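Next comes just one chain, in structure tokens: the form predicted on its own.
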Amino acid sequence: MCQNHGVAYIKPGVVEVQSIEYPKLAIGDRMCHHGVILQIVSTNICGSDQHMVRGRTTAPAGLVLGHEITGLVIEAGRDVEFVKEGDLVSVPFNIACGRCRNCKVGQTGICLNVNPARPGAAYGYVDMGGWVGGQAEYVMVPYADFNLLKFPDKDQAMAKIRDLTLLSDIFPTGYHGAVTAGVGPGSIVYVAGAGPVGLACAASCHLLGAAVVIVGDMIPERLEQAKSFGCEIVDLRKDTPLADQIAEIIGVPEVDCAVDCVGFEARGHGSDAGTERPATVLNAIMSVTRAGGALGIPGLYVTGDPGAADDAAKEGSLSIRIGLGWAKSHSFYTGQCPVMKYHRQLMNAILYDKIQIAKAVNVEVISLDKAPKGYQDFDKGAAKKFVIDPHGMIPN
């Protein structure tokens, strides 16, 4: 029997590389005939996972972290009739049957038959189902002809495969904010928040054909990549009041639309900056948006903070100014983002060259033992994206 290794929550944090088990073509006592057995190639660090290595959710110790996953199939089952042993893959986050009402008109984000506790599930997430994450050697995937994304080319997609890891997530995530934000040709968009997810969306605004890209952080080395890839920035920092950084940048102090990539963990503005406040991004979206303008908004909210500051916040709570949003006629728009709508759409972008995405998020390859480091590098501020490499097969 093979070995597998992966990466696991022990408490606030703390996160640890341990033997876990060889997963099975199973799901609980039932045969999994529908799934198949990867042999992770590549596996990401995602800002959702640091929430709970922060211990800002309800995860439990010793759940193996990861739902960014390409692989390469090692086995599948007797049901699975299209994808083949050998293939090279791309996993969206999203697990998803394929055959309930959801499922059926492209919300896979909210499957009803994949998480007995709610609609939606993903790998190695507080709960979202139990599934087992990959961030480790091997990972079983359930579903497998419906989910999976086979890349056309072993070799072409082997030598892309910084750019093809970020199809699972954090590209269509962040395309996902864009698109929903109503992001086209000549529009202005800011972007809150220059993360790996923020960077993405940021990107995909260019490719959408945005006129400008404005993006805002206080980290200013994530500013910096902002700018490298020809964004406007704004430091929020500043006491300057965000509309009036936008408004020495186009001239007016609103934009067509905005997308808050930053979700609940947000801090205050200016001299607030210090102090966590997680209705601060929704409430300065909304006032630097024009009215009738959209809002996407891929960051994360939970129903459980166990480490917010209030006890209204704790429960999911938050003080948003939708008086404003009402008055302005905005459309908001949230939840998890469906991978499978715009993956392989975003997989040809990769292929022909019209995008960089890995370079716009700066992706760093580590090895599977380095994964604690990466998780604390990414919670000091790291501008870059850590992509975990667990059996040496991507190439420098």
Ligand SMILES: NC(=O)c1ccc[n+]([C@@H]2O[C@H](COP(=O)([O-])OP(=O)(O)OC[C@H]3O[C@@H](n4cnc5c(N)ncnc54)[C@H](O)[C@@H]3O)[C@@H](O)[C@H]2O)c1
Contents of the next structure:
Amino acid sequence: MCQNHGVAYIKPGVVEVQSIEYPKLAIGDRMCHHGVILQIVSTNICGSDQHMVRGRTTAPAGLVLGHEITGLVIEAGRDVEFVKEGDLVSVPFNIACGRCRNCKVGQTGICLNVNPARPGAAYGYVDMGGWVGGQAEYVMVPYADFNLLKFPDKDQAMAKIRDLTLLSDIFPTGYHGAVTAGVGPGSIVYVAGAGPVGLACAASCHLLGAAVVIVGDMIPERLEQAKSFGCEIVDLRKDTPLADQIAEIIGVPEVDCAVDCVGFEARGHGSDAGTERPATVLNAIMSVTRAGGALGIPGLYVTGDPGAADDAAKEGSLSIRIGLGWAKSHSFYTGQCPVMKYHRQLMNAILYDKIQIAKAVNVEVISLDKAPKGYQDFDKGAAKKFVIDPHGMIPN
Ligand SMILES: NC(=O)c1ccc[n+]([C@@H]2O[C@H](COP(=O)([O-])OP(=O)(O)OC[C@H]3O[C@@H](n4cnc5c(N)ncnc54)[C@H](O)[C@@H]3O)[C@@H](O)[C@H]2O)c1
Ligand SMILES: [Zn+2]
Ligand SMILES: [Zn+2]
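The form predicted together with this ligand is what I need now, so please give it after the form predicted on its own.
Whole complex next, starting from this chain.
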């Protein structure tokens, strides 16, 4: 029997590398003939994982984490027709059946058949269907023909694996935030958050032709990272209000579009920058975006937050100034990114050198046993995207 090890959530602040079951081509006690088993080549730590590890969700102890998976197919089920053993593939973090009405129109983030509790599923995530996560050596991927993106050339892909590993989540997610905010040639954009998603979004805004990309955060190293590839920055610890800081850059206190790459653990601005204020980003992007503009909201908001400061927020109810957004006819785009809508195009953007996404988000490769340290460093605000290399396959 093959061995497997994975990163498990133990309790708030603690993850552990444990011996876990080697995956089977099965869903519960039913065979999963449409699935494959992957030997994982790279698997990334995400800000979304941090919500669970900080104890801000109802994630159960023992949950094997990891939804950003790239791997080699080592076994394919009987009904897998087009993916073959030996293929190097990117796995969208959304698990999707390819058969329901949402999948059929490309809404793979809210597939109706992969999670009995609600639409949408992911590997290794609370409330997302109970699928085993992929911060591990091996993982099972269902509906393989539909879900997987095969890289055209393995050697070429391994040479760019630091970039391609970001196709499973944050590159498409950041890009989706920009697209849904209406970013295009000449746009002036505000991106809230300079974590990996915010940085991927900012790089995507450049790819889409934005004229000015202004990134806001309160962590100086992350803002420096945004500056390193041509973004303007606003430091939200300053007393100068966001709109005034924007006016100092572009002459007016208003942008064409904005993207929330922060989510419900947002902190306040100015003297409140050390305090959690979950509605801050949503209210800020409504106030600085022009009337008629669109707001991309990939930042995550939850239906249950045991760690919230008040009872309303514990149920995901926040003090959003919806009247302002309504008065300005804003469009709001929320939800999980449907990765499959974008991953092939973004793969080509990487392979043909149209974007340096690993450099933009500052990828650092670590071994599986260093994952707990990676979680700690990321939680402290390291300006890095940690990529776990469980089999030592990633070239230097
Ligand atoms: N929709 C999706 O499909 C999807 C996919 C991946 C991640 N996400 C979500 O995107 C968000 C960002 O992910 P990440 O990995 O970059 O996380 P992260 O925690 O590393 O980054 C969040 C950043 O926001 C900053 N921040 C806090 N309050 C702020 C404020 N008021 N204004 C501006 N910045 C502020 C923090 O300092 C931090 O740098 C998370 O909520 C994550 O769950 C969503
Ligand atoms: Zn993720
Ligand atoms: Zn479906």
